[in-house]
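Okay, so here's just one chain, in structure tokens, the form predicted alone.
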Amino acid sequence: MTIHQNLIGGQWTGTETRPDINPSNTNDVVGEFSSATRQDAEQAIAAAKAAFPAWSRSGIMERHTLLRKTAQEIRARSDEIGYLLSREEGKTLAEGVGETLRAAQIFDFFAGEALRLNGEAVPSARPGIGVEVTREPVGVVGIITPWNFPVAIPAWKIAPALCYGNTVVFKPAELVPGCAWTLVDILHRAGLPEGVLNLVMGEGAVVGQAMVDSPDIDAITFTGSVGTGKRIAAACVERMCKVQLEMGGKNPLVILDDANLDTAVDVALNGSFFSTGQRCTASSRLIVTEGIHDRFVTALTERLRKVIVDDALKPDTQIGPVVDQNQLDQDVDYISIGKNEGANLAFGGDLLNRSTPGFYLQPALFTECRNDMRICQEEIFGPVASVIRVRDADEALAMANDIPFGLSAGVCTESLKMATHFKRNLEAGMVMVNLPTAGVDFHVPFGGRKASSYGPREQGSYASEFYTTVKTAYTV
């Protein structure tokens, strides 16, 4: 089987490796993936701050080409690489080239952003003095991914750093090695030159804390857990290095009683538990009003019993397995604290047998909880959804905010009067309403409050904020 290497420098290199493997099918080795050193990270690191200087006064129609280029072919092998996606990660094949096209979009939309750099030229409080405001690269952006989003998220992060002239070393989450590679090889047949652009694959503890000490690391981007984002965070703030986080959530969706009920359920269904509930803006809490809550409930279980579980790699599939054992484990224990909690199970929560050994699990729906629940309080990341009853909208509300973090929040009412009211005052980064709570654009900056999120937002023109630096410069 073809060694997938890391990219060190503008160089293929590594020989120690380790399989990856489909959760479809743990009998099927997607393929063979080098795993980085700490030594193989700081060369990577030394490759990237070498590469810099050229890189970052580079023309802006060098990288509108590149990144144009790269998107052209994403998009153009959305199918093959949709397909690596399902494969080595377990959502469907329709979300796993749906998140291929949306890596080509943000590849485009940067490539747009390069040719609209600009800054100010404003006049100073002292005659014959003209003053410039301009942005400029950071410098080397450390990239650390996680495993859900395993083209999207590398991509919303690699493209703004080439775009505004930063070197990168790139370490994506070890379940999901094969996208990232593929990646990261379509960027470097493209033309990026030697150095720009560094793959290390490996462990967390070893190339992740690698890339955290380094001095030369001039700023990191993270999506991932909260204990490791506070760790992260920690180390970069005690040597002055720019740090993103994005760190989970665990969202409101709240039902009011003038809701459209078939699109309540469409909403609830889709937004807590496809992508087999492994979305950081997963709907893992519904909060939902007296007057339609049975109906809701009734409604939910009846659409839960069609849902077809199974292989992702099958087009019936609706919801592929959960990505490994790790995560199987703790959704199974979650379901367990749920029951000794004292929440009513019902629907769903057991593991499922099906043609081809994998990580199935029947989705599971909760009711009679209480916020204060562990099931309501933390994030489970699995197809686990809690049904919170409440008196109205004002204790609807009060409730959706009760919670530590405030990443993304719904409501699925008729009203416009509610739906304002509900914009405004819901504390997240990110209000959908009658929409699922996960599911953004590419070209709109992603982000969220309180344990959510740290540091400048992701996606879109607000990108520029982390990935470049301001200069006010005077001339006479």
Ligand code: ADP
Second form
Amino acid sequence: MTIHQNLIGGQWTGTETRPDINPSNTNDVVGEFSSATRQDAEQAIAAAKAAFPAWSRSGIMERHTLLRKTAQEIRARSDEIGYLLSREEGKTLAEGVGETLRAAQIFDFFAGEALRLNGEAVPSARPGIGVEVTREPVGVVGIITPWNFPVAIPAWKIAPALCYGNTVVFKPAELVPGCAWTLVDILHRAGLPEGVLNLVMGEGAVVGQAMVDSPDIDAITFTGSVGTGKRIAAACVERMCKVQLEMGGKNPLVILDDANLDTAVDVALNGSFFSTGQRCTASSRLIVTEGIHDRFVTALTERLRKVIVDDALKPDTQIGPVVDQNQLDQDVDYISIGKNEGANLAFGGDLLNRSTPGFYLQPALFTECRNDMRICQEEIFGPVASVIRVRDADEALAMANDIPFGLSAGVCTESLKMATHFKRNLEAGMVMVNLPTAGVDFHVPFGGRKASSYGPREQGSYASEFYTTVKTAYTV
Ligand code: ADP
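For comparison with the form predicted alone, provide the form predicted together with the named molecule.
In what comes next, the whole complex appears, and the chain from above leads the way.
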């Protein structure tokens, strides 16, 4: 079997490997991928540092052309890359292809941004002096990504990093090296100078830690768990390294009495369970007012009964497997925690057997939950949602905000007044009205509040806040 190696200083290198396993069929090895050592990571950082002076001064046409070429190849190969994504991560084919096309849009967007770099020229407070405010690249950016969006998250970090003139050391999650390797291969062949983008696949505690510890990395962007994020932030602050974190969510979806029932059920089903619930924007807390509560629970349960959970690569599958045994154990643990806390398991929660050995879990819906239960306060990251019954809109809003996270939040209502009230008062970085809490555009800011995010927003033109540093120059 071919070994997919790391890319360090323009060379494919690495001997130690680890297998990439398909969660829909654990007998299927997707490929063998290099597993970097601490020394490999240090070499990659040195290569990125050496490449920075030239790349930071590269022309905008070079960056534009490269990013656009990358978008074109991703789009042209979206079926193949989407298939690889579904095979490696377990989301459905439609989700895999959709995510791949989104990555193409992200590269196109930042290809455009490269041509829109600008600054300000303003008069000084002192007559005769001119002031220019410009943005410069930060330097070497360390990119650490999770497994749940193996193409889109690397894309939305790598594209702006390169667009604004930074060099990159990229460490993907252990479970999804295939998509990372493919993306880096496309960028490499598009003509990136050596050392501008380095790929170091391997363990977080080894490769990620080497990046966090290195004085030669100028900024770290991380998406992953709260625990790892906090440790990274502490280490970055210690050495004054710029840091951006996207972490967990425990996103509320409020369903008010006047909601359109079909819309509310569609939005909840999609937001809570699609992508196997493995999205930091998943609607894991369904806060429902009592006038619609019973009808909503009955209708959602009916829909869940019909959902097809199976091999991600089968065309009819609506929910693929959980990503691996660890995550499955965590989901199953939380289901027993919920039962022990006194919540009612209204549907699902059983392990499922399919024709291939995989991590299949029936989506689980808890009802009669209290917001202070662990299943309502802690991120499960699986196809498990909790329904909390509330009296009215005021109680719903208070409960929605009573959580240490603040990534995304939603409301289903037919009332403009209520929609406006919730848009203004939900404590979250993103608010959705009659839409799932998950599923965002590529050209507008993404990020949250409280323990969900730290540092500047990602995506859209707001990405420049993290990937550039501002210079104010005075000339007499
Ligand atoms: P998850 O539970 O989603 O896997 P993690 O926070 O463990 O979340 O992982 C997100 C990313 O962080 C992965 O690429 C992982 O390898 C990396 N990582 C894990 N531990 C560390 C660490 N100590 N330093 C840097 N990166 C790490």
